[in-house]
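Only one chain is given next, in structure tokens, and it is the form predicted alone.
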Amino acid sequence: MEVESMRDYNQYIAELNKAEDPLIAEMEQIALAQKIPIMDRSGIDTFIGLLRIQRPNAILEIGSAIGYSAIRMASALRDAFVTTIERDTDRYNMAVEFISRSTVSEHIRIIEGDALLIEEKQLPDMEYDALFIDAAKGQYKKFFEKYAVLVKQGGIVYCDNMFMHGSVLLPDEELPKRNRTMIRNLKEFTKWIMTHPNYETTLLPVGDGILIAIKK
């Protein structure tokens, strides 16, 4: 039988790491019944491989949604601490509720905002080992320009849903007119870091595309 595509191998995988954890398995199945975009199975659980690899301490978020990555990090990674931004209210109320249910809560902290409008005073920490992007998708070039200074030397920017679930590959004709200057401004941001003097940038086909730029 021939594997039609990655959505394959991706729910095998998912099948293989079914959350265990009463809380993780709740999140997951209200972001399902809501629509809220959290990161699916596989995308994840790469991204949390890849930070446990790299082994960071400090760690800020842009877009929390409802907290499911923020907890997830901070479950994977116990001596790290986990920064996040939601201007959301709706969503950051229940990223608050879920955090605070929560065994991480203590390394969690999380902040009600636009993360373009965020003072650097508004932080608990001026350095970071890794930053993680993932909220608005037509703004990711003006996010990395913002918070990239604040990662160390060597630490890693990460940045989910590169490929916008296959809306990277269709021409703009193609694209419904509300999309069309988001998925622009992506496809120019990806261009623009794979080829950024000052960063090692890997995209990765996992989920729907994990970017990692390595800060020089």
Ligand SMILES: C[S@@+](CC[C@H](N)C(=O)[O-])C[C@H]1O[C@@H](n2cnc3c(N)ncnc32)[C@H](O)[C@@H]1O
Contents of the next structure:
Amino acid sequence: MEVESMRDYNQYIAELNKAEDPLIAEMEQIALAQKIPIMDRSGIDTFIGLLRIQRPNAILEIGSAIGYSAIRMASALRDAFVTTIERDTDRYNMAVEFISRSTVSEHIRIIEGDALLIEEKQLPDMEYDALFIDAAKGQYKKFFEKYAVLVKQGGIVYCDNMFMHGSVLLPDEELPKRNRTMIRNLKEFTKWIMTHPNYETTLLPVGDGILIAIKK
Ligand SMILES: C[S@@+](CC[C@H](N)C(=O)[O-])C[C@H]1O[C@@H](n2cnc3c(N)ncnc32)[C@H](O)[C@@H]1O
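Structure of the form predicted together with this ligand (previous: the form predicted alone):
In what comes next, the whole complex appears, and the chain from above leads the way.
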């Protein structure tokens, strides 16, 4: 019953937030048709709300896919500059195309490459107000260790898919073999960051689970 009502509320909010921008609507349709994992509506709408409160100027995103969240972030925060990294060439090319068609192309820089391999000097900024981790779920700790050092004191690290579509609730022995290591890694990262002495961390039960870690 409770799950049913949450679904209803999400639907209700999604209707209220219906994408006015035809480019955003087109991206949502393409992602759905081609099974490209972009942030879901309740997740992205909440995330944008959090960013509006935080008002970051420099944002670093790990995992652009087709540029959906980067365009949503840059459109919502007109003073912000978003740097985003994507390793999949097809998705990178689609993102470049969508970003060039958006009204915020001057506010986004997309870098093609594996975020765990690229060098810091490839990044346009030395420091970031916000870091958004939304790439390979089994590698969150590695992304965090590499990039959270670039987040300013008082800045925020956001992570999406902390629930892995419900998989984090399964007992270890019931984890699907294919995703076992990834889910174990994600759960380990979650425990680690929730008790990290240098961060104030909250896990929000919206979308697929959004983690917010404020750097002390
Ligand atoms: C969930 S999607 C990102 C969705 C996007 N943030 C959005 O909501 O519009 C994750 C993306 O991360 C990319 N990715 C995974 N591991 C990566 C890595 N090590 N470096 C760069 N990109 C990576 C994948 O290719 C995939 O396109």
